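Let's start with one chain on its own, the form predicted on its own, as structure tokens.
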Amino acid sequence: MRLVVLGGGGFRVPLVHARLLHDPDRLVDELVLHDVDPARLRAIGAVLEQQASGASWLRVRTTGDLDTALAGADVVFSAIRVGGLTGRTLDERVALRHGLLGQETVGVGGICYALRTVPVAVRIAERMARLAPDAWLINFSNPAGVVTEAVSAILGDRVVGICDSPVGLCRRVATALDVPYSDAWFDYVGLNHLGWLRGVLVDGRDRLPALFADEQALTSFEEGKLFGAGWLRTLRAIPNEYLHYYYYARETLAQLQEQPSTRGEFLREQQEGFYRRVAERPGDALRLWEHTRDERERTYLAEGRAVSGAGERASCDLDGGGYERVAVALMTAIAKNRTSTLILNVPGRGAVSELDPDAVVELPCVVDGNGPRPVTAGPIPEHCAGLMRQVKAAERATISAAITRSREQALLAMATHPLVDSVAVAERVLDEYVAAFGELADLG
């Protein structure tokens, strides 16, 4: 099988490569990395060469030409970041300057990121439809739900969005309950970066109520520390970690404004250092990557932990689902017609009755050779459904703005997002984003 990774010079690519090396099926025998930055490709190529340690059965090629990469692909992983980490820092800083939360996928920062990313993702999908019409597109690119919904207009059900946050949450809750992850059914529903774990079924019994009754277990993992036992018992659900930006918006904004650097600024400095050091010492590429990755994982969502007083991430919290695990499991289920259940971003097709059937949602899907089929979620509490509807409306306006280049739709997306409390501020933020990004000049 020929697997293509778009954004192949990205920092997380060695995680995919390592997963493929340890795949007992050896499903992929050719890995093609595409990136617009040759220096990044060379650096990641050096990491992969040392990681392979003589495993010659998995061939790795690199290219800067999109058509060359896509031609003949069986599966495409899209992990592009339009504007790079410099763009992310602007997404975050502009929002903070106007008293709004700055985060790459949430609020106005996420909307600006999507306005840049959707047009590129759509062009890639159009090339893919021509050059590899039978291939599956597995979308890593953020904001994952928005990009997946936009691209599904071209590729239909052959595009699937993935995120590691839900499965990471489910693994941590299973550990807190002391039940094997593989023995449980996780009742999870929402949008990307806006979901809730509502039940954990083991032998036909929901084990989540027992977790709410056990204070020590409930606060033993990351989400329990972030949200607190009292709020989790009030919700009767465990929220995705990104809901901290909604439930504790005021406190998180204050924390972000006090911090000397945003997450994007931290990652930009860290990764620039990594790629520079690999260019200087290519023989140490794998060791440098491992050290940088450890630092990256331990500082994840630092602002939320500062607000909640959760302290440093525990080692058990570092074991997320892993984009690479979800993506390879999805690819294997489809290619081998091997039935699996995964939490994915797909059109709901009626599985979430509170949203229209074409809306991309994040929920458990049964996957086999026919692709993913979402499992009906059942009634959603109104406080969850209301937030989902409002965010989905902002996502839809964002997609419309990105495709039609409509300033009115871009403003509608920003001004009606639940984390924005002023049309006037939304207008000023949009003006500053348009001035900062050449890709948005036609929205001016």
Given for the second form:
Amino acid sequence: MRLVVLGGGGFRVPLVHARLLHDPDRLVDELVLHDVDPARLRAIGAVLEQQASGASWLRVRTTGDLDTALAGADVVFSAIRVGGLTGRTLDERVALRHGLLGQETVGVGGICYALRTVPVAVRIAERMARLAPDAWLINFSNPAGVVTEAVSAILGDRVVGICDSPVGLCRRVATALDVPYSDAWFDYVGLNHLGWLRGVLVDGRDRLPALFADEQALTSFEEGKLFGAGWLRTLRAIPNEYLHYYYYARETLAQLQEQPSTRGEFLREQQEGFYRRVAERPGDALRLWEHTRDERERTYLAEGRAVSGAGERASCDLDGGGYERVAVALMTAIAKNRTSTLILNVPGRGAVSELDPDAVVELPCVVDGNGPRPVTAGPIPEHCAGLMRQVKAAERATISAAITRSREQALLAMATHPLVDSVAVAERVLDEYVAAFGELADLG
Ligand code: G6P
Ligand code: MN
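In place of the form predicted on its own, the structure of the form predicted in complex with 6-O-phosphono-alpha-D-glucopyranose is requested.
Let's see the whole complex now, leading with the same chain.
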């Protein structure tokens, strides 16, 4: 089977490659990496070569031509970062200058990132629809929920969005409860980077109440430390780590404004150093990648941990939730018609009655050769449903702005986002984004 990775020179591609190498089914025998930057492709190619250490059944090919990459694809992973890390730092900095959260996927930073990414993702989907109409698109490109919803207008149900945050949360909760992950049903619902784990069924009984009652277990893992036991008991749910930006908006903003550099600035320097060093010493590519990855994972979500005093990341979390695990599990379930349950971003089709059926939501899906089918979520607490609806409205205005090139829709998205407290500020921020990014000039 041929798997194509768009953004194939990206830093996390070796994780996917490692997962394929260890796949007992050897489902993928040809991996095609596409990237617009040949130097990044060369560097990641060197890492993969060393990682394969002679395993020749998994062929790796690189290309800078999109059509060449897509033709004959069975599955496409999209992990593009439009504007690179320089774009990410501008998304962050412009927002922070105006007293708003500057973050990759949340708030005005996420909206600006989506405004830049949606047109590119849509163009890719159009090429895919022509050149590989039977292929599945597994989208990790952020903001994943927005990009998936925009692309579903072209590819229908053949695009599925994924994220590693929900599965990471479920794993950590299973460990805190001391139950095997595979024995539990995780009642998770939300939008991408805006979801809640509301129950954990084992033998048909919800085990979350027992977790709420056990202070030590409740604060033993990342989300427990981030949100605090009191707030989790009040919510009666464990929120996705990204909800920290909403529930502690003021504190996180203050922390970000105080920090000498943003996440994007830190990563830009780190990543530039990595790609430069690999070009200088290609023989050390794998070692350099491993070292850099460890540092990247250790510092993930540092501002949230600083606010809550959560301290260092637990070593068992440094693997992340494993987005490559979710992606390969999804691909395998579809290609082998092997029924699995995964938390994915798909149109709800009525599974979330509080949102319209076309809205892309993040929730458990049963996946087999026919693709994913979302499992009905049941009534959602008002405070969660309200936030989901408000953020979904902002996401939709963002998509509309990106497709129809409407400044009004872009302003509507920014000004009505729950983390924005002033239309005047939204206007100034939008103006600055338009000035910073050439491709947004027509939204000025
Ligand atoms: C998590 C999220 C991704 C996000 C990433 C950022 O894995 O689920 O959507 O892109 O974190 O990590 P970074 O190291 O780039 O800050
Ligand atoms: Mn994510």
